[in-house]
Each structure stands twice: as structure tokens, then as C-alpha cells.
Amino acid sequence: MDSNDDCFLVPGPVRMSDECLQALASPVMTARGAEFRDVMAHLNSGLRHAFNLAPSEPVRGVQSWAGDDDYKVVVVSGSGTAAMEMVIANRFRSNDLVLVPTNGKFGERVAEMCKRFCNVKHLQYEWGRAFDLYELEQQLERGCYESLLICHNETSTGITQDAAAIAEMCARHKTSFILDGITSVGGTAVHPEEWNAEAVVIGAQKCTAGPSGIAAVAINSHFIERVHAIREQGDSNPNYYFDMVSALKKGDDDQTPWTPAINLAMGWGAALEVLKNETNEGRWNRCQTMAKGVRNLFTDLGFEFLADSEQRSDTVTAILYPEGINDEWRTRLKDDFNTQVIGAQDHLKGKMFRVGSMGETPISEMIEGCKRMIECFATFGHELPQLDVDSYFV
């Protein structure tokens, strides 16, 4: 990499292909003509690519959103907290009990927006801590949970959480589990079959290095039945541009109820063919090699982290600063290094900053970004031992 090259190692929004960039400025087209449904069933065939499900022909009029397994993919025209609120407001009624263990600043918004739909119980754990599944298990014991949902992947403090235990558990007391992947899927290893997970969140810009403002959401048949027993109860919430109903009516001609976002949704389908070619586990190797990368070496160079080490981000890594440091160090960089990584939210704002490796990021940008982050500590006179950081990524 040019050592003149910007670094842009936040997580999320990533930086685009030239091929996204190329499908965002295409022509627009109408949204009900059969050549906005060829888009949509290309989309919907590298989602289900995405979201490491059974493969669908990229072809409209077969059903594109489906394949050889129990799910089929919606797409939301809007971010992820778009589509994580269409999941919850159609699967809960009001008087619905969902479990929410958080341990993050988007797990809290997963359960914040549960409390607008249904009743919650919020366990909250202290951010960057994994789970108590003790604790879990024995609220699940109690059989009176409709469903757990997670934030798979907690960006705010760079942990992931242990999706297969608890989909384990969630299974064993027949209680449904959701997650909100939208920072996890087309990074790390996510297996809705396998969890049985009734659905499961994605947006654009992260993992996938698509456009921002789309996402989409895998369901199962589970969900797709519960939706419309509680519209058919008259018992559902109120909504209407997220009505889950509308959207699967017109899923099967590869179309959106409403006006969908249309550049984006070629951006994405461009941006999830490079996915495709990378391949699920390439592009799952290639971010662990960074995160782990990062990790090491920053741990060689005397930092800690924020999260339990057991469950560490493969797309995002929390680091705490040294004594003497805050945010005016990631101003520096940014001005005077050009690259880029992203502060910390809410009361630990000035104490950490965090680096994304998620997205199309060559190791050889990580590589580079580091070498600057060290360099740039050392403006501040922090003195950092000497160390190959080439070697920590191979």
C-alpha cells in the first residue's frame, strides 16, 4: 500500500468497490418494470450468499429470495435498525415477555426498541463483558420467554457473543431466538439453519462493504407463520411501512411493497458479487486475520481491550488508551496521518478508540493503518517498544 493512501479502518460505514461505486451511479430505472426485478432477484441471490444459506438462482419469477433450506430474505429499504424494528414489530404482540441480554450500546438499542412492541426483560451486563449464560439459562427455565434476542456482534465494545450456546439453549426450552446481525454477518461466521434462528439482521455497510441506508433480514417459516397468526388475531402492532405481511406478499416476484431504494440496491448486489467471488470463509479469514493481527499486536505493545478476551470481535477490536491519551490522538491521526479509526460511545467516549476490520480492507491497509497509530502515539510521547508489524498478519 502507498504509504500516501488514506487508511479508512472504521466499522462501518466501509469503504465501497469500484463495482458498488460503478452500480450506485446507474441510470435509474423504474421500480416495477422487469428490469428492477432482475436487480432484486440478483440481490436476493447474494444475500442468501450473505447470510450463509442454501444458494438461489439470481434469476426473477423463480423465487430468488428462497432456496433449498427454511428461509427467505426480505429486503428492508432502510438501515438495520430499520429492518430490526420490521422483525420486532411484527413477531411480538404487546403483551409478548422477550429476554435481552446486552452487554453493548446496540444490544441496549435492540431491547429499547423491543420496549415500544412488547414487554422486555433487560439483563443488563457491563459493556464488554460476555453474557452470564448461567443466568440465561435459568431465566429460560422459567418457559415464559417468547423469544431472546442479541446483538450477535457488539460493535460499541468489540465482543461477540456466544450466538451457538445460546441458540443451543433457546432450543431446548422452545423459545424462539433472533439476532440482530447486522455487524456479524458477511464477517464472522453466522449459521441461521444451524441456530435455528428465526431471523436474522443485516445491513449494507458493514461486513458486506454495500451502500448505507438498505438491509435485509433472513426469516424462517416459524417467523413468516407467527406474523400472520397475529395479523389474522388482529392482535399485531401497529405499522405500515415495515408491515412484514405487505413485504412477503410481493416477495415472490421480486419486488418491494413499496418504493425501494433502487442505486442502493444495485450498489449492494455489486458489492455482494465481490463477496461471492471472495467466498463466505475467505472473507471470514481475512477479517480474523486482521482482528487477530490487531490484538496481538497491540497487546505487544502494552495496551489492553475492552472486552473479555474469550469473545473478542473478528470485525472490530476496542482499545483502551494509555494513560495521558484521549480522543485528540484519533484527531491527530486522522489530520495528520490520514487514517481514520472511531472514538468510543457514550461514558467511554474519550477513553478507547476502536478499528474495524470488516468490509473489502486489505490486510495491507491494516498493516499501514498501524504503523501510523504507532507513529502517532509516539507524537504524544508515548514510547512504544520497537516491534515487525508486518508479522503479526501473516
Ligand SMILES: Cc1ncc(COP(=O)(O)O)c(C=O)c1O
Given for the second form:
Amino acid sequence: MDSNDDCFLVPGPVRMSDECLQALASPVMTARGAEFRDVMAHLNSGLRHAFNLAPSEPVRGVQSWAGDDDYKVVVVSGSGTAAMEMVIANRFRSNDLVLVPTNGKFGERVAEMCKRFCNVKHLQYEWGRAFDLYELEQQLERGCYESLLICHNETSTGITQDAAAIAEMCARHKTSFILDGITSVGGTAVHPEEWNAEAVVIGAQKCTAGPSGIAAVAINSHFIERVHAIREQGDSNPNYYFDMVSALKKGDDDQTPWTPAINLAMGWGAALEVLKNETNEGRWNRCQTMAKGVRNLFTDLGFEFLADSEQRSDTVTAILYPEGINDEWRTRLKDDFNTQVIGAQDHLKGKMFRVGSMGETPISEMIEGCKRMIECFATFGHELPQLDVDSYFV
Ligand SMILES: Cc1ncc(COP(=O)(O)O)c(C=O)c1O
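For the form predicted together with the named molecule instead of the form predicted alone, what are the coordinates?
To see the whole picture, the full complex is given below, headed by that same chain.
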């Protein structure tokens, strides 16, 4: 990493590789021809890998969206929110009841979205606090919930939910389990099959370092059965563009119901190829090395974190500003130190900053970025202990 280079340490959209950018700049092609179906097959296969599912052939006409497991992947034109809305709108009837525990902005958004399409019991925990699993268990024991939905990795607060424990509870209580995996899939361990997750959502611009405006969902056969059954009963929520039945009709043939986001699909396919070369485990480990380094370094520097200590995320770290420092620090970090981190949302604005450790960010960039953050604090008169920053990232 050159000391003049910019450090872009945000929790998405992240920097795209040259491979991805070149693919985005590919010449136009028709939306229904063999050429685009090849693009979709390549993307589907890359997505199955990113979702940690059984592999599929990146070849048109051989069901690239399916594999030797119970899941299919469906590409959605739109950002992660679009894919999440597609899941919720199609999976539930207006009189279904779902359970949504939250501890940050994006979980709360899941609850808000559910309210548009069904009934919701919203268990609202303080931002950054772990869910009370005992309370979840008690709720599930009531036996009235069609599904439990979570934001797996809460980007607004830097907390990762204990998905394995929640999945086990859902299985015991025969309740379906759905995850917003928008900043977890591709950046930290996600096991849709082991967790018997009915649906997991990914957004391209986060851990897989693809372009903004395209997303996908991995769904299992129970999800698909429910979507069809609800449609046949005439009980579907209103929706047209995000109709899962239409998407499922086209998927066998590596197609989408409407004009696909052609160049975004090409760009994301190329980014997923970079992930494949690194391997999921390789990327999860690199993200963890960076997040762990940031956590340990800033702990030793005397900072505090928003998220509960046992569940701090490996793709985003939320660090509280020390007394007397606010977002002016972030502006100076960008303007004078060529380094970007992101601020907080809603009621936490100005009280903390968030460091992204996702996508293809090299460890050297994170090290350089941390050194600049420390220097920037010094310009505010906030002197910090002298530490060997590099040693935190081995
Ligand atoms: C966990 C999580 N869920 C949902 C979203 C919303 O995704 P999008 O902006 O792609 O619609 C974000 C965006 O930051 C996120 O981090």
C-alpha cells in the first residue's frame, strides 16, 4: 500500500476490482439471447458459491441456479432492500404473524417491511445489544409464528447475531428462519443449509465487492412451495415487479422475467470469480483478521465499542468517539488523510464511526488506514498511546 493511496474502509458499497469494472464496461447484448443466458449462468454459479451452497455448472441450460441441495438462487434487479422486500411480499399472507427481533437500523427496516405485508411481533432491543435468546425461545413456544426474520449482521451497530442458536430454536419450534445476509454473505460464515434457512438475502455491493443495484436471494424448497400455495389460494400480497412466481418460471432457463440488469450482472459475475479464487474461507478469514485487528488495536488505544463484546462483527466495527470528538474528525480524516470510514445513523449520529472490513480490501490498506486514524485524532489534541499497529493484523 502506497502512503499516497486512498484508504476506503466503509461497510459498502466497497471498492470494485479492475476485473469487475472491466466487465461492467462490456458491450451491450440482447436480454434474451444465449449470450446473456451465459452471463446469468456464470452469475448463478458464483452466487451459489458465495452463499456457501453446493456448486453448480456455470453453463446455460443446466439449471445453474440449483445444485445438489434444497436451494435455488434468484437474482433481483435492485439493491438488497429490493430482494428483502421480494422475499417478504411473496412468502407471507397479510394475516400471517412473524417474529422480528432487532438491535439496529437494518433489523428495524426488516420489521417495517414486514408490517407492509403481514402481522409483526417486533422485539426491539437497544442498538448494539445482543438478543435475549430466552425471550425468543418463549415467543417461539407460543407456536403462533409463521417465521422468524433477522438482520444477520447489523451494519448500523456492528453486531452479528448468533444465527446458529436462533436456527436451532426455529427448527425445534418448526418456525421458518429468514435472514437479511446483506453484510454477512461472502464476508463471514453463513450456512443456509445447516441453519435450515428458508431464505437468505445478499446485496452485491457489500462483502462480494460487486456493483450497487443488484442483489440475490437463496431460497429453499419449502419457501418455493409456500409461495406457490399462497398464489394458488389467491392469498398473495399485491406486487408485480418483484413477483417470485414469475422469477421462478424464468430461472430454469437462466432468465429473468423483465429486462435484466445486464451489465451489473456481468460485473457481479466477475467479482464473484475473484471471491471464488480467494475461497469463502480465505475471505472470511481476511475479514476477520482485519476486524479483530481493529477491535484489539482500538481497545488498547482506550476506545469503546457499541456492540456487545461476544458478538462483534467481522465485517464492520462500530467505535464510539472519545469525549470531545465528533464527525469533524471524519471530515478531516477524508480531506487531510485521504481515508474514509463511515458515520453513525439516526440517534447515534456524531457519537461513533464505523470501519468496514469487507470485500477485497487488502490488510495493508486497513493497517495504513488505522495509522492515519490515529494521526488524525492527534490533530484534535487527542493523543493516543504509541502502539505497533502492524502487529495487530498478523
Ligand atoms: C444489513 C443491511 N441490510 C440492508 C441494507 C440495505 O441494503 P441496500 O442499501 O442494498 O438496499 C444494508 C445497507 O447497508 C445493510 O447493511
